[in-house]
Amino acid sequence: MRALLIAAVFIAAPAPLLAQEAEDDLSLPPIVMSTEFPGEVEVEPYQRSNANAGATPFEGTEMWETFGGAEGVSAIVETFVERIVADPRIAEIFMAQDQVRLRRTLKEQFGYILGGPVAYSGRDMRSSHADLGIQSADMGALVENLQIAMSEHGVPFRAQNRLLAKLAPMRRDVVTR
């Protein structure tokens, strides 16, 4: 029956579909994020890598403990989004962003670079942020409330400072203006 099937679907389709043309480029498109993560609003295809999250990794799995490892990072996420989308800082800024790829992608990132076994497949930094005119004053912003939600998560006051210092270099790339 199966192979009935089959065969019908060959006979019933147009000859394009079953001829490839020589010239045609049989390589594989980027990967585009929203085909693979249910909800995600599509964005441009791009090379996914761990180097677009923007920062190396701790070594050891000492700070990925410290902060709870993948549940206690996500509570923090969880947190840390919630506070920027209600602040009046900055809310305007992440509303109008996907917040299901914001959620994911930042999971994912502090995951890595935390040093848990993770890998970061958004976008890089500088592209990620482009379009959005991030101000030093919103970036002060996002920092503060990343801590806050650190803080009641139970992270220690050290670990928090240890990946501000990580993430502190991506600056350059996030404030546009």
The other form holds:
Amino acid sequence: MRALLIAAVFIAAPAPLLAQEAEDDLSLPPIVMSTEFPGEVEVEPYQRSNANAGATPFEGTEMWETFGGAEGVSAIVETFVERIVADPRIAEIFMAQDQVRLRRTLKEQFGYILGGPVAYSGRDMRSSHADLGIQSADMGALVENLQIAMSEHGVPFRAQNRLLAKLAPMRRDVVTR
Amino acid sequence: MPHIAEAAAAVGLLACAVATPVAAQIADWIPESRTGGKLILTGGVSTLEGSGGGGLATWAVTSGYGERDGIGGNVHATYVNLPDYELRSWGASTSFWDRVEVSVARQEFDTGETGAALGLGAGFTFTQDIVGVKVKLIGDAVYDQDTWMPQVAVGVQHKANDQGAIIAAVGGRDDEGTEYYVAATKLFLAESLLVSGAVRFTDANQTGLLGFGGDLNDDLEPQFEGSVGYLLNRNLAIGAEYRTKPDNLGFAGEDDWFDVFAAWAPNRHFSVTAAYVDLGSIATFEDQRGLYLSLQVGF
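Now that you have shown the form predicted alone, what about the form predicted together with its partner chain?
Now the complete complex, all chains and molecules, led by this one.
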């Protein structure tokens, strides 16, 4: 993934030179890699806040422990992202996204909401999904893949639903069409 | 039992084989008609009257698995085995954009041997056709988890019974009736609990199987129907339902209906609902309790 992105930087860099003869509009902005998070593409600056996670966290650490702590959440997110980029219903939406960043911010978001000692550094749900064009049925497919990922990693069904209840209202910001 | 399992598997396979190309064709005709957007079981199952809900109680959800960007639809066949009667129902339902549901159903209330005792003749059967429309007004039963606001829908069901002469003879006022309802349904996801209630304005005797209105009362009255369901996993829910009914006919008292159910949906194309139902007294025959079995295929 990192190799691809670095390659993309080199390909993107000379593009403006070539484009000058044609139309300047066609040139893509250069891809700048993040210095803070190696392997991730730099994003537009934004105000960081745990409030961006879009849900109030559970009290105590019971849910965090039920999900297996940092290790458990990490494994769930890895399986979840693997599934969504392979799911023909929604793969197109996420294939063009920075999956390194996606995995990190999802782990932070779930960890924070589950009551873990984790801060969320990502963008809020509205701005992070603004350009993805997600439909209601895509949201359903996302939830389903998350359910399967949680089951695969041994999260009891009731605990799954408690987390999903926190995530469900985000549909208002995630679904844009 | 093995035969039932085989038959169920065959129906499931058939449903998948038929539903997919049908859905693809429909997608070409209707804009915004993706299929399968809802989570499994969140479209409910088919009620005896054809609309989406539990088995006996109608819910505010639209049937099938279409989301706001899609359509859903299904067909159902339901069989209720009672000590002195048999009740069969089959029908179809289609929902558009998780907003409007249109349903049709045919019910056959077979008096079997009891027909002779009632003076109707053995095997005498009341057949009732039902056309229903439901419109979701506000709320989302599944996703609005940060508010108490349920999903609310209103609906109308028109019912026509083919035994007008018998209905008139026992004191019924009409062989056709129209019912109006408002339903509210909420999934309390953190508790894995679904709660639904509806008020139906009706003058139906035994939901119309014995006609509409009677010598004791001929007005539409508000009646309640409600369900509570508990999700055991993504594919299995158990619960109970209660439905109150008018008591319009002097010749035979009518009881409220009750059931406990389990609904299993291995995928979005097939579900089985099994229930133990208590339909009380029907046409002077008491304690009509028995097995309810419903198959549904769709998308």
